[in-house]
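In structure tokens, one chain follows: the form predicted alone.
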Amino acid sequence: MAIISVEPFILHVPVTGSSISDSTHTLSHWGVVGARVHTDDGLVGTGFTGTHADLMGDRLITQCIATSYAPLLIGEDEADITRLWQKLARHPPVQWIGRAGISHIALGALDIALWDIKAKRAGQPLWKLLGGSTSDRLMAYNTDIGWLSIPDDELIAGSRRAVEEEGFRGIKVKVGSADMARDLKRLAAVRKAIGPGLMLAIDGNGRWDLPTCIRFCREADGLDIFWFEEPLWYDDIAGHAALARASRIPVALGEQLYTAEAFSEFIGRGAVHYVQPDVTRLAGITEYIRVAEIAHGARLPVVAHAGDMSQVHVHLAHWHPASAMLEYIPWIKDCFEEPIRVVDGNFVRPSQPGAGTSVMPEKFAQFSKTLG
């Protein structure tokens, strides 16, 4: 079957409350930005990226898929994902311009669009179509209730009532604060609230330097912390590497890597012990697939961060069998014909045809903002 559109949108949900912040960013609502693709048959495959609601970098991301990519798709077969894939990132003039950034997650989402198409037209939910799950439980870990911004009482609070009353058996709080002692009180404090044996996590989003990571772990050391989630910049090998080997915490990192060889570097390196692709940083399920047989070749564990909060990694995940885990974040799941869902603190396998990715019609009319 042929494509014979792309229709580009974008979307602008709130999170949950006003606002949120972590260490280096303030949120009021998360961009849902990407395309629908249609089929002369009726087919319509929707792929998106994941951004921080800022309409004028979202416009560059329709912009790009609109009049460079579009063009590339109209009357192609649908069903040639990887090759499409190769047309598209290898197309001259934005190769020439980019390999990563706009016009990587452009495709992505586009990517994303055709895995959906694929999947609707077998009639199967993405993870059977890539070959049927590998466990019978996906386990959910909350980031939700852990927002540097969030009070002290709230956080605790939160935290208990995250295992206490909705069955999750892994939290994620952030850190990075300009007072690093605050960030240790708090961890304390959420440790005692969940009790030991419940998995602790801290996510930096790549605040700190070296010396300061390798200090805040020594103090944590005692917290029992899961893992330590992007403690320095993105693209530091050399330091990520340094850490891991300074400190007892496992290094995770992921979702600011735009490519399959950045993965490979930092695996090669030692520098990630936990990792962490998005379907919405990378080029879509293709690149993704690709990461985490690196990851899996390397024996190392592979829990996607979600960017695309988490509608096609469960498929991924449920299926690839480097993943036990998954992030939790409820913000736009509401938006979706089968959105995720979490019971007895493990995700539930998805059961309608397609990659997760089916916004509903009113959603639509509810949060899209002008293409420009």
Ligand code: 0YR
Contents of the next structure:
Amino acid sequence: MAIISVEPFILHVPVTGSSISDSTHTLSHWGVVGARVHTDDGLVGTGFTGTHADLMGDRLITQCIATSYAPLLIGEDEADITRLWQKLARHPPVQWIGRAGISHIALGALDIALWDIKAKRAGQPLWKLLGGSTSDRLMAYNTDIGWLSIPDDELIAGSRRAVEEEGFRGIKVKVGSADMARDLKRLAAVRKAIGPGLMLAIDGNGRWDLPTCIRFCREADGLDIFWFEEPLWYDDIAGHAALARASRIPVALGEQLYTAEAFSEFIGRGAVHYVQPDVTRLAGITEYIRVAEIAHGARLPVVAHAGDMSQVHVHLAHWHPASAMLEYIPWIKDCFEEPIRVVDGNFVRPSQPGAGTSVMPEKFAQFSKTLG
Ligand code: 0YR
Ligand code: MG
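I have the form predicted alone already, so could you send the form predicted together with this ligand?
Complete assembly follows, chain above in first position.
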């Protein structure tokens, strides 16, 4: 069959509350930016990336899809995903200006759309098409209770609610404040509220430097921190390797890495313990699989970052044997025909054919932005 059209879209979906912050970003909406790919026999695949809903930036992505990539896809057999990935990724004028960044993200959205079509044509959810599920349970951990912008009393109440009422066995709390003592105080209060044993991870979103992180980890000893995510600047391999040696808290990272090669470097140099690829920043499922295999080869756990708010990753994580658990952020789930769902702290395995990316028509109408 053949691809007959590529239809870009931009959706801006509100976050929980009016806005959230981590150490680096403040946002009111999550951007769902990508394309629907149509075949000549009437199938439609949807793929998207996740953004902080900056319309100008989102339009750069849809421009890249519409003007650089769509002409390369029209008339092609949509089943040839590896060949098409290579064709787009190695298209000389695009490769020249961006083996990372906007063009790489745009490629990811299209790759996901092609996998969505493949799974729909097979009549199977993606995890089944890829080779079946390797785990009975996929633990969800909740990030949405732990933003830096949440006041202390709400943070403590929300953490307690997540574990006591909603069944989560893991939560993640943001750190990276200008005042390190504030973060330590909040973490101690959360640990006290949820009790010992439950998974409590932290995420610095690349804000602090190495000495600050070393000092912080020393002070946080005794709180049983499960991992320290993005403690340092995203590309700093030597710094993360040094922290991994200096601290007893495992290092997690990967949400800002664009390529399989970058993951290889971090893994090879002992700079990461929990590997966190994201299909929406990597160039899609095709490249995610490479990363998961590299991590698996090093016997490291994979915990995908929810740039897709886990709609696609729930399939990949149920399938790939290196998957340890998965991030839960509920902002966009209600846009989809089959939203991610957590029961007793575990993600429910999807059952609908496809990659979990089909957006309901009324949500398109509700959240669409003009492409400009
Ligand atoms: C908000 N998850 C993250 C959000 C989140 C970011 O800036 O995009 O905190 O992606 O780090 O682990
Ligand atoms: Mg993170």
